[in-house]
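For reference, the chain that follows is the form predicted alone, supplied as C-alpha cells.
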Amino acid sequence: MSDQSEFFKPAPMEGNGAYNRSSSVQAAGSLPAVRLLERAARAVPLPPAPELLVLADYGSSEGHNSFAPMTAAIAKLRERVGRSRAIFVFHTDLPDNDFTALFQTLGNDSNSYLSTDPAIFAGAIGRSYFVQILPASSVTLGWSAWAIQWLSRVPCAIPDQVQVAYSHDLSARSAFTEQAAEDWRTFLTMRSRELRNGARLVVLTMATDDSGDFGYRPVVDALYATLVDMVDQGLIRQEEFRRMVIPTFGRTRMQFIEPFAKNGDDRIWTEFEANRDAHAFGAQWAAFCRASVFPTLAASLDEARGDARSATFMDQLEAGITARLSAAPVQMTIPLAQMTLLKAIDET
C-alpha cells in the first residue's frame, strides 16, 4: 500500500470548550455503558492499600462527558474502600487536546467529581492511546467512550465520500477495514500492559449493526452535500475537498471481543417528536458534527489550522447541515458497541 499520510493532518478538537458545549449526543449515548462501568467497579479486584487505586479515562476530550461515568465509578468504589482512601483519575487524550478546558471544567463545574470528594486526585496525559500511556499493571478500572472509532491514521483518500462507510470504492473500504483491525489490536495490547491482573475496561464506541449499517446516514449526506455546495461556491478548493476524510470506522460485532452491539437511542429525534422544532433538530445534529469531525475536515484547508478561514469554514458547514436536516427531519440509526474487557488474573 502506498504511503497516503499526506492526506491526514492530526487535528485537535476546536478548543475553547467547544466539545463540551456541542457533545450532547455523545453524553446521552454514553449513559447505558455507565451501568457497565458501575458493575465493573463493584466487581473488580482492588489493590491493597497503600497501593494506588487508579482509574483511566481513555479519550477524555474536554472532560464534561467524563463526569457521569467517573462519578458513578467513584461512588461504587467508595462503597468498598470508604471515604479516606485516595483515588487517582487520569484523563488521556492527544497532545493537542484542550487540556485547559479540561482542568477548568474539573475545577469549576459544580458537577465535577472533584467538588465533593477531597480524596480524589485528577491528572491528564497528552498521548495517543495507541501507545502505552500509564505504567505497567497500574490501572484498576478503565473507561473509553466515543473514542476508539477514530483510527490512528488515514490509510488512503476516499474518492467519493468523507466517511468510508458510505463510499462505493472497494479499495478504500478494504484499506479502512485493515487499518481498523490493526488499531483495535494495538489498543487492546497497550491496555493489557497497563491494566492490573483482574482489572476491567469498559468501552463504548461507534459500530455497525448486524445488517452492516453504520448509521447517521442523513447527517453524513447533509455534511457531504454542504461540502459540495461550498466547493461550487468557491468557499473551499477542489483539492482541499479531495483531502477531507473523517478517519472513523464502525467495527462489526465479529470484530470486537465479546461485543455488546446495540442501537443507541436517538435523543434528538425524541425531542423533535415532542416539540416539532425542526430547526433545533437540525442544529443539534450539526453541533454533533462540529464537535466531533469538523476540526478534522478543517485540517485539510491549505491555511494553518485555527485561522479565520478555518472558523468561517466550520460556521458555514454547520449552517448548511442545520438547514438541510431542518428541512426534512428524520430519525437517525445510531449503532453502538458496549463491552467490558477483563484482564485475566495470572495464576503463575
Second form
2 protein chains.
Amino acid sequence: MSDQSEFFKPAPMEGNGAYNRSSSVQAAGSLPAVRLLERAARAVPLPPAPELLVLADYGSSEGHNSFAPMTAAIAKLRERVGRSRAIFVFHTDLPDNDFTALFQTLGNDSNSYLSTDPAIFAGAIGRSYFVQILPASSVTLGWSAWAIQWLSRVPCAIPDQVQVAYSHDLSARSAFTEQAAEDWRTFLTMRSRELRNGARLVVLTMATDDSGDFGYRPVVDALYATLVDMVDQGLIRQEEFRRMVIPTFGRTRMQFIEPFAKNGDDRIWTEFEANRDAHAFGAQWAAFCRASVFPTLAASLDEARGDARSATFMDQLEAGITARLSAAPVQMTIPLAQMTLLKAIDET
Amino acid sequence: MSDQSEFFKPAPMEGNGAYNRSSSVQAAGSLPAVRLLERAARAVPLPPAPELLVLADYGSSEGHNSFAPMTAAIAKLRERVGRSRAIFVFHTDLPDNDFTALFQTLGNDSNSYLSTDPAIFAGAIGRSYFVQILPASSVTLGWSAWAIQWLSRVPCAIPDQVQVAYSHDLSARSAFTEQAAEDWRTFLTMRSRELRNGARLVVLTMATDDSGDFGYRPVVDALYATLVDMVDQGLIRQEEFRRMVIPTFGRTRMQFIEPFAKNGDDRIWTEFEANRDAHAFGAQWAAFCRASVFPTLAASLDEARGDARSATFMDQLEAGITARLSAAPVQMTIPLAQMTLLKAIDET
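Having looked at the form predicted alone, could you now put up the form predicted in complex with another copy of the chain?
Full complex below, order starting with the chain above.
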C-alpha cells in the first residue's frame, strides 16, 4: 500500500460558480429527498422562543442546489411558527469552498430564500463536518445532499481505476470500504452532538444498490479511457495518472444501517429519448463529471491548481468523455440513498 | 454632480491573504479598543442557557485582526460562564470578501480561538451590514474595527483628490458628509435590531480629530502624486484616474454623537525612530495603502480585476509611494474613534 501523503484530499468543486452551473444531475437527484425534508419539517419538535430555530445544510458547495430544499423546509416551518420567528440557515463546506459564490447567489438570485423572507438569516461555516462545527443541541433540522459520498481522505492508490467501485483490486476496495465506514461513523457522531433531542437530519448521497451497482458505469469508463488516452499522448504523465483517485464511495444499504436505496431519475437519458441529441447527452454527463470530480483529478497534476495546463487538462477530459458517450448513449443507473435520521429524545 | 453609476463600490481587500499580511497598522490601532471590548464582556448581561451566546465581528475581512479582540472577549466571558457553554462568533463582511482565507486562518493559525477552546463555534455572514444580517435580539457582544469608515457607495467624483478629506471641492465634501451620516444611521439602526437588550457593541474606526485632521496626510499626498505621475506617463488613462475614489470618511466627534477621538499609536514611526530605515518606513505605509485602498483604485481601470495590468498598476503605485515617503519620513497622525454602544434595556 502506497504512502498516502502523496495523495490529495478531495478538491473543492470548480469555483467561480462552475458547480452552480453544472450540477443539474445533483439537483434532479435531490428532489425525492426534499419531500423527506418537508415531512421532517412538519414533524420535528421545535425549540421554544427565544431559542434560535436552526437549519443546517452540510456540504452546501456554492449553494444553488440548496435553495429548493431550504425553501421547502422553511415553508413547512412557517406554517408552524408564523412569519416573524427568525430561522437561521447554516451552509457548511470545506474552507476552500467558494463562499463568495454562495453569498452572491444567496444575495442576488431571485429564487433565494433570503429574497422573500425577511426573518430568514444565513451564514456559512467553512470547516470539515468530520468535527463538531455547531454548538451542542443547536440544530433542529439538517440536510446533506451529494456530500457524504466524499471520503475524508484517499486511503490508498487504485491501481486499475480512478473510482474504486470499478476496481478489481481487493486491497484498494477494502481500504476504501474501511475509510467509508469510519467517515460515516464520525459524521453521525458529530451530528448527534449538534442535533437537538428529537431533531431530524435528511441525508441524500451516492450509494451502491442492492445488486451491488455503483452506477454511472459508462461515465466512469469514458473518464478512465480518456485519461488513458491522455497518458498515451503524453498530455499527462504516468505518475500524475497514478495519483488520480476520486475518493467517493457508494455505501450499501447494510453500510448505512436501515437506509433505503432507490435509483435516481436519469433526466439526461429522458431528454435524449425525446430529442435523440447524442452530443448533448455526452456533453451533459461530461459537465456532470467536470463539476464534481475534475478538480480532484487535476490536483494530481504537477503544476499548481488553476494554471493553464490544468484548464487544458479539464477541457480535453471533458471533450473526450463527451465524444465517447455521444458515440453510444445508454441509460445510466444512478443509485442514491436517502434517509431521515432522528436524534432520539434523551430521557436521562 | 456626475452620474454615480460609473463609480465602483468599495472593492474587497486584496485577497489571497494579502490583507492578513499587510494590515499591521490596523492591528496596532485596534489594541486600545480591545480593552473596551474586554470591559464590555465583563459587564454585558448574558442570555440564559440554552440561548446561544453570540459575538459578532462586523467587517472582519480575512479574520487575522479579529483574533486578538475575539480571544480577549472570550477570555472574559469564560470567567463568567465557565468552559463548557457554547459561544458562537460570527464574522461578517461583503459577499466578495475572501472567506476561504478567513476559514483557513481560523482553522490553521495557532493563535485562532478555535484552536484552544472546543466550545467556540465560528461562522461567516457574507452580507452587507447595512441590512439586518442576524436575528432580532440575538447578539450579546459586537465588535467592528476599521470597517465603518467605508461608505456604502461613492456619492460623487472628487475632482482634486482620491480621498475627500483633502479635497477642496465643497460639493464633493458635502456629498460625502451626507453619505457618511446616512450610513452611520443605517448601521446603528440595523445593529440595534440585532443586539439583545443591554448588549454592547465596540466600534473602532477612522475619524477626524477635534482639530479637523483626518490624518495620514503624507501617505495620501504620496498616493495622489504617484497617481498623477502614472497619468503623465500614460500608465493609467485620465478617465480611469477621474473614477478613482476612496470612499472612506473620517467622521468627527460630533458626527458620532458622544464618541471620543484619540490619536492612534504610530508604530511605523516609532520603528523608524529606532532604526532610521527610511525605505522600511516608506514600504510599510505603502503596504498599508495597498492592503486597504489599492483594490478600490484598481477597480477604476478599464480591464477586469486581477489581470496583469491591475497587478502592474498596484506594484508601481506601491513603489511610487514607498519612494516618496522614504525620501522624507515624518510622523503620521492616525485619528481613530472608538466607542462602546449599549442597547438600552427596553422596559416596555
